[in-house]
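What follows is one chain in structure tokens, specifically the form predicted on its own.
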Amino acid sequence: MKAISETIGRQLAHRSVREFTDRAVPEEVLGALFEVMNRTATSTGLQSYSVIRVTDAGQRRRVAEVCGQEYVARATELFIFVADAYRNGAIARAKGYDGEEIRDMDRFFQGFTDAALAAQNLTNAVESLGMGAVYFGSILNDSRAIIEILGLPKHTFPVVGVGFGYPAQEPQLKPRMPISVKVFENRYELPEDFEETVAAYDEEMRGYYDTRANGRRSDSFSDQLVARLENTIDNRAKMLRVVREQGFELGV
């Protein structure tokens, strides 16, 4: 697809970069990236998220162990995005508020969404500067451990990690499922030929893996999907227990 703007061109070329050079991200660039995150759209203006920049080598190794991905520790920069109702609770209490609404699911999902939006905004800015980035949803393999590693207080919860820096690799562009099975008008309705569409996508994915791994792997999307459903991570399946432990109210 031909890009209609430079920004869209970068977004269409997005790929996960997992290895980075030794070049540090300049402090002025980091400052600008913080400002970009700070300007991210936020639910009802409450800015219910925080970011932990992980620089300590020991903490990085522990995060990488949770993720099961040793390259996490090698990322030039490692940011963990956190849903944060704690800060607003402290602000409200200082104004005399003594209610419990800060614990409800609305505040949790506001913070979770705010954190995810800020992570994407950061990634767009990073890539606009010629750097690469990778998301670490794998921090949720053990959310309780991440909470302990980062010293997160009650009414916060880790959402996603982002590693970024100057790329030391040029990964292939990974195929995506066709828009016809993702975008609908006015109501949710898969097209009648969606199975054939997915089958064609499976073949494209096999070709992608064959090329990327020199023929060592030939998974299709459908095969990966079934494997992930059949091999769930217990900690992730029971994540709501940790959400409750962090003080959020899950009931009505």
Contents of the next structure:
There are 2 protein chains.
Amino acid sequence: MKAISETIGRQLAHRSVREFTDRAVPEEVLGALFEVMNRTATSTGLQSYSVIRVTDAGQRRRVAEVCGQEYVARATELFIFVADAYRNGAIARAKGYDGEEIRDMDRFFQGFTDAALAAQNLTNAVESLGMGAVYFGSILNDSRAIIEILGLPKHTFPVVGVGFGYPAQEPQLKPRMPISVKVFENRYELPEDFEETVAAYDEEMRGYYDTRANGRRSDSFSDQLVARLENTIDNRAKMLRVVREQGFELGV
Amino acid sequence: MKAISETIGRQLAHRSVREFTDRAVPEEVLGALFEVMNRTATSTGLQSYSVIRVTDAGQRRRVAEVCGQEYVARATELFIFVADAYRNGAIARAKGYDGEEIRDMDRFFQGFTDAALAAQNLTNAVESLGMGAVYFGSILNDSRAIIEILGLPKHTFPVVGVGFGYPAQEPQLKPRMPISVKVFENRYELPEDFEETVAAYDEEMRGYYDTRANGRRSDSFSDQLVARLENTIDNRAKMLRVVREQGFELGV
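Having seen the form predicted on its own, can you show the form predicted together with another copy of the chain?
Below: every chain and molecule of the assembly, starting with the one above.
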């Protein structure tokens, strides 16, 4: 597909970059990236997220251990995005607010969404500068540990990590399921040829060489999916327990 | 701040656009936007989200009622992003999978994050084409109603809406809290001058004229925050009940 803007051209070429050169990200670039994050749309203007830039080698190693991915520690820059109702709680209390709403799930999900939007806005900015990025959803393998490592206060919760820098690899574009099974008009409805579409996608995925797997050919999407489901990490399935430990009221 | 890429220049100029001209978004542009969404990074490659493009006037009106914002129905394009474990559940079952992991909170949060990232990627693409966009977090004012309106199956959940089109307004840039209270190195720690920073931001916000409020001057951030907290919508605070009704296992 022909790109109709430079930004879209880069978005269509997006792939995760996991290995980076030694070149540092200049301070002025970091400053611009912080401003981009800060300008991201935010639910009802409340800016309910924070970002921890992890530079300390020991902390990076501990985060990488949670992720089970040693390259996490080697990313040139490592940002952890955090849903944050704590800061606004402090601001509201200084105004005399003494309610419980600061810890409800509305706040949690606003913060979670804000954090994810800011992460993607950062990724687009990073890629516009010839750098590459990778998401670390794996920080949630042990959200308690991440909270401890980063000193996250009550009413905050880690959402996702982003590693970025100047790319030292050029991975193959990873196949995606076609939009016909993902984008619907007016009502959710899988198309009649859903099974055939998945079968064709499974075949396409078998032709994909995963850079992470030392160039080994991939399993089909369906097989990867079942393997993922059968290897669910208990901590992740029970994440809401940690959300509650962080002082949020689940409201259930 | 001087922009160091065209993309970043636009990101730094981001504001919500809520009113659009009559100009339609051409089909080939929509096609490119679908491809951009589809290329967005996705947790463990599982693509656990879907998008409903709402074109039907009656459905748009009902979504706008949930949002309590009549302009939702008037957006040139209206996309609702959905966390989706249903599609992968169907794929896995066709492979003989009969486990319960498809409905755990790991799947829910993967889908929620995937949906939010795709929404922001769409927004960046839209803005690269001279269009404007606005998020509708207000779809969660009544997630049950949105599920019914869009025919969302079990193991899906609405995350956020995006309206976009060619702008018919040029709102003022909305002030943001400085990054010094949002971005931390290694550990979460509000700066010593936190209170002064908030006071200065409150003052800056009073100088902001909100296009939505017919050009009325804004309240301070702190006052807006407390008002928001005191007007929490019960449906939003108790969103997890609807998540459970959608067949997810909360694991708490």
